[in-house]
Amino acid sequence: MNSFFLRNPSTLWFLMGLGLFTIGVTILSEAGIGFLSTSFIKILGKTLCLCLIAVAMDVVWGYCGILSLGHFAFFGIGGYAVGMWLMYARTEGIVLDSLAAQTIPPTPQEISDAIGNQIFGVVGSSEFPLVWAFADSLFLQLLMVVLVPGLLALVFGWLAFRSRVTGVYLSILTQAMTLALSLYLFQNDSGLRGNNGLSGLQNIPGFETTPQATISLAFFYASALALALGYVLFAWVVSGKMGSVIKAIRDNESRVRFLGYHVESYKLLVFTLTAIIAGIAGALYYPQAGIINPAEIAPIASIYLAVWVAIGGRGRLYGAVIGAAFVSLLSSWFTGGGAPAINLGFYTVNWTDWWLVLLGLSFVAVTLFFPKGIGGLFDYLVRKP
């Protein structure tokens, strides 16, 4: 282990600086001296969510040359994975205490179907599809999270790299998988509420009395060691040997196939790896969100994923994670009303609405003039003289 970071003090310096960020937000929050305030605590936890698949992106994007533009909807199958299990047991709760007034016990299968009601009744139905099967159990739904997303990618990234799909075809087809699930999921015999979603997951059951400064803050820690302990996994994986092999299937993919090596196999392995990583950030994002809904999953989320990872820098895991965190906190300042709006006498620029202008913009900009992104202002500034 001393060696790794011996050879890629990159890693631990970033160990460093999330450490400290950590503690520094510990110290602002409401459990400290209260500067920082428990919804602002969630927009840092969702933010290191992002930054996390945004690190997935780059390495599958960055390092092995894969544009992936479904990424996003890996995140957001973790989100659903977790938040069945979170609406059905807070579900469960209510519907148990309304019950208990009852002279006569109720029967498991009133209250299953009472549940049912509840979290049913918005789409005009009170039987639980098949896809609930598991959803009474945490650590079945946990499992989901790896599962699915993993899965999912396994199968198409098997049927895709065998065909040798590559290039803007493949990204149109990862596009299209994404577009698909979407649509499947607007729909309400999708099983999952269709455009409704699955809302109240902030509330986490048998924490009921515990206040949400002190649930946004533990949530807070979960993002940042899932993130430091993803960062490490990728930045392992793409600093040996098969990290040379992935970078030289970005570059010359012919030639990596000619010189021996099956390109398929460490493609489909770093899909899957970067799919499953990216379920898991969802899965810790959605619940600080409170609500997830198929637009959550759209191919646009996935087009936002690339372009904050080329803003960032790829190539460079520190330069995902800048760009994601870069343009996400940028974002909720600016569709927050956090940025004044500009009179210009003839007209008024209100940014919530140009917002995706200025972003689009700063892409362009980014590509231009600024290939390497922002994380590429690091290596100006270390080989300056």
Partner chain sequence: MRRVFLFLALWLGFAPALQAQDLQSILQIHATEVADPGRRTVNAVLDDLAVSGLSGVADFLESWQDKAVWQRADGQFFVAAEAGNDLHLTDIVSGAQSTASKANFTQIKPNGGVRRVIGTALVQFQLTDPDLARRTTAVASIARSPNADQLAPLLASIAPEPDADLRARKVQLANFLSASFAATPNDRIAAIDNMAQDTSVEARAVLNQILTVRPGVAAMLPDNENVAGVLTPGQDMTPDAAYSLLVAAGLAPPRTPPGVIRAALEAHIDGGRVADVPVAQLNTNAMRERAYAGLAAAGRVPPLVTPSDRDAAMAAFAFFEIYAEADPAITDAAKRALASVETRVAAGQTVDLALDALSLASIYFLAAIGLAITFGVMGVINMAHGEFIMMGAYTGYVVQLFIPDYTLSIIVALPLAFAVTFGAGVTMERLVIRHLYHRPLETLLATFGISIALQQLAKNIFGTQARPLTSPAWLDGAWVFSDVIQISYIRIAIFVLALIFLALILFVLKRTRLGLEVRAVTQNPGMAASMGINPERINMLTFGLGSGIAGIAGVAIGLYAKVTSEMGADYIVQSFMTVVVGGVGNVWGTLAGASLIGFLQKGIEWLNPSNTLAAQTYMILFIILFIQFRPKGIVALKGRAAAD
The other form holds:
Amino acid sequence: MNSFFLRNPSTLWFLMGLGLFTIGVTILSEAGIGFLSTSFIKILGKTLCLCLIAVAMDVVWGYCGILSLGHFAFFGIGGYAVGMWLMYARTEGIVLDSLAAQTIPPTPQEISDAIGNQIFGVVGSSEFPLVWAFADSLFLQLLMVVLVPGLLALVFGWLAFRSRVTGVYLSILTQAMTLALSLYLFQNDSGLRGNNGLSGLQNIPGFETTPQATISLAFFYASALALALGYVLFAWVVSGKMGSVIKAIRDNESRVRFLGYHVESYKLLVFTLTAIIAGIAGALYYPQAGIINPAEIAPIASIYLAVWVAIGGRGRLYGAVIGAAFVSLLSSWFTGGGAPAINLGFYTVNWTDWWLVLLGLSFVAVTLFFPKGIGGLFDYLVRKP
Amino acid sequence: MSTLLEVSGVSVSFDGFRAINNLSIQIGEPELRAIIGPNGAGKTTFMDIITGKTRPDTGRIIWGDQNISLLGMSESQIAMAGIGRKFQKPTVFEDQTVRANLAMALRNPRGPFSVLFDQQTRAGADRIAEIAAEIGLTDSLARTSGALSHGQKQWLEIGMLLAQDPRLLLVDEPAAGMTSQERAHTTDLLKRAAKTRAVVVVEHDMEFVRRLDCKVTVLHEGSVLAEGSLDHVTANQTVIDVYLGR
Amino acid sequence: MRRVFLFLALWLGFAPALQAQDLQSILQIHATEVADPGRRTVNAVLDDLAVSGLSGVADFLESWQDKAVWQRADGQFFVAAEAGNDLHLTDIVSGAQSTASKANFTQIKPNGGVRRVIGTALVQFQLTDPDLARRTTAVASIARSPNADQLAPLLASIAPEPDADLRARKVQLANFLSASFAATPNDRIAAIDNMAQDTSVEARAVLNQILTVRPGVAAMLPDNENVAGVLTPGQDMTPDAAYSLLVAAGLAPPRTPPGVIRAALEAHIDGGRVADVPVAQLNTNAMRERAYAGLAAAGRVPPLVTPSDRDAAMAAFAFFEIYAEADPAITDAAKRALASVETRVAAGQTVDLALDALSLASIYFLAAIGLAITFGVMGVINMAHGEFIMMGAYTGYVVQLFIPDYTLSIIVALPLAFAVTFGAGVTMERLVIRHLYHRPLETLLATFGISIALQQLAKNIFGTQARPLTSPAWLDGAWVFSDVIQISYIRIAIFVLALIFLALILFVLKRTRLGLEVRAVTQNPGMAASMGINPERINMLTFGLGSGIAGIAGVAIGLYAKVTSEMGADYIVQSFMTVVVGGVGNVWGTLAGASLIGFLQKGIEWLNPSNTLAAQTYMILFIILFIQFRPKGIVALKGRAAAD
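Show the form predicted in complex with the partner chain, please, because up to now only the form predicted alone has appeared in this conversation.
Entire complex below, previous chain first.
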């Protein structure tokens, strides 16, 4: 392991930076001097999750050359999986409380009906759909966080890679998969509350009395830990011979085949592994966001993900982290009304309206003028100290 | 010399154009064989068919001691069976070092999980050093292969072929764009390799073929026109017509 | 049928005998019945009026029905309109106008029942009215609320009907009425048999009306009723529904739902126990039922109907459906006719579905054809293509702001939309895409950036609400073949537009110098350049052409759907799918892809009509699978050109 860090000093630097950041946030949070509000801690925690999925995206795109426009779907699936348990367990608590007041103790059927009514009332149903079969078990739902994105990626990837769909075709295909999934979830009879999505996820069952400040800090730590572990995992994957092979696949797939490597297995492994990490990132993100709905999974989210990685710098893991953190924080600053409006005299530029225009044009600028992204600046600094 | 590869009656057409027409060739082991022919004779397509890139419409390709059919095997399976290929245009992985390029080609388990948990071994490093010495790139092992000269890239690719330790090497125009000194080195490389395995060289350059001093097969319009020593085939009237006629 | 004609013959035969009289004198004969009509007595008046054949009868009946007939103190009847304290009088016979004080008059107010009888009588006059519009109205009113009384007058009015269309309609309607109301079963069956080829909604309603069933339950199947079929609980109906039938028929005690059990248990808690079961144990249905059974045994609650009680009760009775129509011959005929009609309707629906699919395919084709050029021919992936469609649609909207005439504005908008998006495409190609020709994935991202910028820009300029793009009046409405098959003109127009584009693009690519150069540049830019073709110029023009076509498609799509800033995004994935499924680099492929996707989507929607979202989901899944089997699309390029 020592040699791994020695060979990859940037990983060590990254871990140190992340550690310092975590300590700094703790000091500034309400647990410390109270400079940072709880909602800002949540934003930071969510950003760490986005950084994690961006790292996964960087591995699949920047290293393996698969521009997947479906990884945010895996992220969303992770969110849904954990959200189902959160919603079920919390509703169960509320229902049990209200039924306890009755003279006769409730039957299991009555409890289940009442929970069903609470959860599915908005879509005009009270029956538990099949997908909720394991919603009462935290362990099984956490297993789903890993299994469902993993299996979906495995099946989809197997189909796509074996028929040698590559390049933009693969991108379009993954985008279609994402679109199909989000359209499916938008239906009321999808069993996941249609466009209402799952809500109230910030209330963690069993911690009803714990203040949100503490919960958000806990999730912030969990996200930081997940990012650290994910980063090390991927740094290890891409640093060895595996990294060599997947970069070779990115650069010349057919040449790698003639070297005797079964390219499809490699792509499938990378695609599935990153999908699983994306699912885990989503499972950590949505309890902090509090709500998940099908719009989150729409293809555009996956494209944004690609854009973060492009802006941060492809083919370097810290670039993905920088891109995701930079663009998503900037985005919430601009759209949250944090940026001051610019008065041009004849027209006032209101950033909530113009941020997307700016962002869109900056993709163009980055792809045209800074193909290495922000991360490319580091090369510049290192080369010319 | 036993037969390693037997191609018989293979045809393939693209949009009605017969690129390979009832082609039959046998390669022994060890053997050095040169394949020559005018443009469009089907040289590259011949290699594509053997390596699994193109599927023939008809014909048989039998490989090795167990007489396995190569039809229906994927490119990577064929490569693992012991057929290595060098492309016309040098295709090395330019973003990676010479060492990484060679390490990827080394004859090791190719499964994704064994690659993921691959440990760099002493033996592997020795073999890389050995090949680097053979192709004259010992000093460049740590360099990015994109920074190599054209000739060095060709050698690196031959080195990668050697690292694969194949029984049959298919080499497409190895001397293109090389200085005469580099050509001499390339010739030596190939001749040495052909002592223990089969090497098939596709080449335009008659001078280079002459230097290889081996059996020559002339392809024309997708089938074998003549076969024998270089002097024998160049004396053949049809071969002269084909070459002059173009 | 024969009886009806007999009746008509008699009726017409009597008419001349009474012709000498005028309207007022006939009314005077029945003055009491006219002034105070009752449902029984009014028929005598109506019969005489009908037989009289006088021209003013219909007008009089209408006024009578509308309570606009007044009687003067001397007994004379007038049609009158109130004006304050005065009446504007119209003489019933001469039509002479006059005014008089209300004081001398009494208004005649027939009650509702009488008015209906008058209305029915009125029909026969209206049906033979000289005015075509009034006859048409009368026929329509019969169609709205058919009843038995209308049959005879309707039949009588067929022969003298001068208008061929209306006569056909009358025959059809008379047939409907005969099917339901004709006097003899044979007449009805004949009428029903006549309907076996009528696919109209009306005809199906008439047949369904005849075949109306009601559920029934009894110890034995009744043999004096026209039984439609036997129902088996658990198979044709849920056991609960069957049991409710029994309960409704008073043949079984009502079930005790869980809520009632609980309420009963709550009401009988006695010292922490209910019928010896501790309250804390009442958290399963089994324990609750035991406690309830205990209460029932003590006679404190009605007994529980257990599932086995329910099954036993259901086994003891027969469940069936009975036709409201008693005559089996008639219901059999109706069933036969309906089956035949439904076969025809199904065939018609298939045709209609195919037309729908065709128009959807045209829309996809229009949306994708520009892409087939930029993506298919040039290999440039332009995620902003959808926004070019949107730009075209907004161009049409803006043009309509300045040119109020819709026909003219569309004629102006089409070339203008082409010009605008051509310009946008050329600009984008020059500024962005040409620098990225060998980096397709980055082209995807850069054009996606342009796409979101354009979308937001449109939102900032035009707002988030949908803008109208109104089609000219001559495109409103639909081409109706039958009640089942119809297609709106706008869809036909889009179909025609798609055909024009197909022809145009094939012409440009295959028959013009530009097309030749485009193909040369896409196949081998270096060689093309050495032959004096300027690849930069060709790329620019090709991209402009593809974008310009997107603009025109935008106008067409805007006419048919809403114009919003997101409309492009709705089509972009489908458009790429169309091109990929069809086969990249081939206009025919795009056509094939659009057809496949259009027909597929309509087909799936037909299987699952309530849910278009699901239809889209399944369609995309199908496409993903389709690409497994034909990775290069339907019309695949072969050979070396397709290798990379």
